[in-house]
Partner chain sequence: MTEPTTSRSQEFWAGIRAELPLQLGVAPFGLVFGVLGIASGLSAWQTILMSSILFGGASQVVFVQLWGSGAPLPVVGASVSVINLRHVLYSASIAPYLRSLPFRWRVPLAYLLTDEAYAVTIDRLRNGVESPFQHYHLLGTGMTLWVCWQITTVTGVVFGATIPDSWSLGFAIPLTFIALVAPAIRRRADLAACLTSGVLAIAGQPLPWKSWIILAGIGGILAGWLVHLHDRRRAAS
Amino acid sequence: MIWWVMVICGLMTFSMRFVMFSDIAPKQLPSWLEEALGFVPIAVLTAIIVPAVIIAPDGGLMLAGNARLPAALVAVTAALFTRSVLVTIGSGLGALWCLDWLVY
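Structure of this chain only, please, in the form predicted alone.
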């Protein structure tokens, strides 16, 4: 049974990649799809970052006594003002380190 699943998944993977490089698929994506794909990075980063900020190691919400929450707010503010990835990462890490060292 597992061999059939592996063969079918392999054929599906091959067919999806073959269609992309052949002349079967259109060369230009529809405009509505390109517009929708613009939201993918925001959704993926939100799904990764928000649980890392507010969920405790035991699985519950950690809002009080959480140094990551104000550091994330500092990083978001820096991102809104500067639009620079390096400044955002640097300000968020700096705020987290300072908050861990001084307050929490």
The other form holds:
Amino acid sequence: MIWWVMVICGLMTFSMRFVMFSDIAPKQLPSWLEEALGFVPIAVLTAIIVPAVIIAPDGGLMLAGNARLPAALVAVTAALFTRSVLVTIGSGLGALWCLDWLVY
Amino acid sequence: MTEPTTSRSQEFWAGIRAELPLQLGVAPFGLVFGVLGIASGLSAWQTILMSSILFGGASQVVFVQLWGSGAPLPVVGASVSVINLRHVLYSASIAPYLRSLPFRWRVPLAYLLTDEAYAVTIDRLRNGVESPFQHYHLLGTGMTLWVCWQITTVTGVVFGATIPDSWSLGFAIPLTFIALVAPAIRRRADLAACLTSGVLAIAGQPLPWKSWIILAGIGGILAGWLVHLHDRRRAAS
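Can you swap the form predicted alone for the form predicted together with the partner chain?
What follows is the whole complex; the chain from before opens it.
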């Protein structure tokens, strides 16, 4: 069963990558669609980031005593200033390790 | 006869060289996925082959989490689709450079079109010299990421149990996305998309099967687009 779901999801993902390479695709996306799709990475990835940082395993908000929150803020700052994936991941993980060790 | 400006191998190796540094972000992500696949109840083969069949980090992570929690299949499919919808945009933006290639080239290049390969190769296509072999650059970036993704997935599957929890490697996933999202927020509309999505993702926590990803994703896209329309109308008047 899982194989079928995997293959279907794989085909859908491939189609989304291939769609504009195909011979029948319009030369350009309609401008409204292109504008809307431009917000997909920010909207979808934020929906994954935020719960991963501040939601506890039981589904509740976790603000105080949560080392992930300050560590994520360090990473956001690093990302804004350096625009480097490496520095962002390094500083975020580093901050989390330090906080785990020092405070929590 | 005009000499080509770059050769096949120059393009291919330039792609590999430009893509390699990004693998320091891809590698922990692949490891985490391998660990997570096993932890969610998938077999080693299912986890390893998913990295070839889907080949999309965020969607694979969500897939195994949903599968592990027993979500209905349409929810799995819809979540994977919403997460991977951004590839339509990459496809559209890179297509003008590749559309004249034969089918046997376009299929593998589309398969290899991931966030990090796109980001590196679109920079070369837009700002580098034009060359009849520039598609070899995408082959180089795409294959580099593919190889790294497969190796780290297998490593995560095999050695996952030995990685201590205190390393918090799972945190590498949101950190990778922070690295992509934070610098992308340039306009008011981007911020609106981000904030709306964040709020909906928290508010939607009681929803079953992580449906908040679909809710917050679509809500964020709508909010960003509406603010964008509003700003453009105001700028025009």
